[in-house]
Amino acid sequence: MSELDLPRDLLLGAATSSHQVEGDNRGNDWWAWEQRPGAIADGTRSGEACGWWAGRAEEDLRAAAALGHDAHRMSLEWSRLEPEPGRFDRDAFARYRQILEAARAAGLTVMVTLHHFTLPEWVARLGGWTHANTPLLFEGYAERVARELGQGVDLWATLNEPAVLAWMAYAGDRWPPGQKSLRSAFRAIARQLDGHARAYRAVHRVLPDAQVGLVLNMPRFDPADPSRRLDRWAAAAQDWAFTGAILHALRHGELRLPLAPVRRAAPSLRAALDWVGLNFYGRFAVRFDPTALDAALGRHVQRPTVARGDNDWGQPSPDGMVRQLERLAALDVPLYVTENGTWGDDAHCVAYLESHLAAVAAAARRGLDIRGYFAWSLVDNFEWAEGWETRFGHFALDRETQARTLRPVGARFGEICRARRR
């Protein structure tokens, strides 16, 4: 064990995602969405982002390794690799090979996510994740990526946060396509799970020994007043709709309400995980409110909380994170914390990091099979509908000059990473 009693073999690093850092991702649904007036809270666009596609990825990965990181989680942009149905771009594959080779040269174990929220425009026009063919299209994309890039990838993630995408893009109207339909949201989750199972098997067809997993966002939904039955009911309803139904499907190979109108077998989901990732930001205190028809009759009333405008990341809760890791342990596969972080003043960010890493260490001591921790995020990036004002980066980014400046939270994380090697 080392500082904070972290296991010495625990992978430590940071995470990024393609659209948020690469820049000029003009072929996906998000680029078009950003151009709509009022779509982004602060009025910005992703633009050149962090310049990764233009060559900045390599320097950021070297900087991470110099701090002491030994792993990095990144994603690939489907719209770059398959800009038209069935046409794959050799130059895009070559660029990703350069990035993966730079990570390997820096000594980083690489986790690659195949789909981090964005879809090629041609898939979005079909109906995105509500269309019956999208899981099949995703399977074909996954198999081609495994053939082209497999030698540079250590860990594979099929999808990032299927429930978040469904709620923001299909139940809500802040992400594309903004359908505002609960039926569409639950259909999108079910089809994403089908896509996951298909991609899992596609990667294994090409790379039999690959380690392939799925990344879930799992905030805690706790009753605001545990003594009130209606608060308990509202919290349980939100947890089932967002998390519980997905865990049931993965564990039992069965879709239940609200993911299917009637109980339906989904045997392909069983044994379709070599590991599972937890993205955790905070907990919600749920108070029953009969007027909250769009939120399972529950309002989030936790204070303090990390929020901006319409988006609430919840109340920091190291214990809540451990409780969610314990739930995932029932899937009987290795665990990774694939995103964890906050934004705000420096002292808050450092305290958040230390408390959540200490919780990971305590959970490992109790026997949970936790293999890695990835902080969100390596560098300030485009945070979807919030734009650039919610700055999670361990490195601050000057968007005008593209200069990076190490923040105290990044320096502290580097100290912890380096101390583990002593």
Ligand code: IFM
Second form
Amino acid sequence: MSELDLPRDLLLGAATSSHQVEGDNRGNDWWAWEQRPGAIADGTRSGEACGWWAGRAEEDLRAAAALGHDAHRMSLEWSRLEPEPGRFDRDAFARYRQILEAARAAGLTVMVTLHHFTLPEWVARLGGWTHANTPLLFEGYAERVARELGQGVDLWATLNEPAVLAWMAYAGDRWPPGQKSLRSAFRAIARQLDGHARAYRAVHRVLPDAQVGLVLNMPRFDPADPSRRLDRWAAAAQDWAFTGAILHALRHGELRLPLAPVRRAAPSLRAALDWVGLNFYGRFAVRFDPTALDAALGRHVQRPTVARGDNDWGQPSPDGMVRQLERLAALDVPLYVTENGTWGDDAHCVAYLESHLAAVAAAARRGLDIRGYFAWSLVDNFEWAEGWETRFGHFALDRETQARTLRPVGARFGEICRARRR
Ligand code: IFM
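Other form of same protein, the form predicted in complex with the named molecule, not the form predicted alone:
Next comes the full complex, this chain leading.
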């Protein structure tokens, strides 16, 4: 144990995702979406992003390692690797090989996510995650990636945050395809879970010893007034729709409402996890409101909270994070915090980091099997429908010059990483 009493073998690093950092990522549903006037709150586009595809990935990974990180979580862009159905792109695989080799050379353990929100345009045109073939197409892609890149990957994640994608893109209209349909959202979760199970098995077919997991975003939904029955009911309904139904499916191999119209066995979901990842940003205090028809009759009233426009990351809650890790422990596989972070003034970001890391350390001391912590994010990046104004980076990015400047939160994280090694 060391500063904050973090276990010495806990992986510490940062996370990124392909579309958010690579730049010039033209073949996916997001690129097309961003071009529509008004799609991005601050009027920006992903553009050249952080220049990872053009060559800057290596310097960022080296900078992370120099700070003391010993791991990095990144994602692969399906649309680059399979730009047309069944046609895989050799140059794209070669570029990812370079990036993975740079990470390895810098001494970083690499976690790779196969799908982080973006779909090739040709998959999106079929209907994205609402289409019956998408899980099969994802399986084919996963198998090919395992064959081509398997040697460079330490930990595999199939999907990132299936519930967030379903709510933002299929129930809502701020992410592509913006369907505004609850039915589509629940179908998209069910199909993503099928895709997860298929990709899990595909990677194992090629690499029997691979460690393959799934990454869930699980905010706490707490009743605003725990003594009010209706607040408790609304919080539980939101939790079930966002998290509970997925955990039930993974644990018991069964889809229940709202993921299937009647209970449906999904045995392939059982034993399809070698680890599970938690993305945690905050808690919501849910107040029953009969007019909130699109939000399971509950409004979020926590104050203070970390919000911008329509987007709310919730109230920082290290204790809430640990309670979600405890829930995940019921899946009986190793746990990772695959994303955790905030934006805003430096003091807030440093206090957030320290309090969440201290909570991880305390939970590990109590015996939770936590194997790693990844801060979101290494460098400021394209924050989806918010654009560039929401800056989560440990390094600030100057988009004009592509210069990086270490923020106090990044320096503090580095100090903690290095102290742990002593
Ligand atoms: O930027 C996102 C990331 O892509 C998924 N998890 C939440 C982050 C912050 O909103």
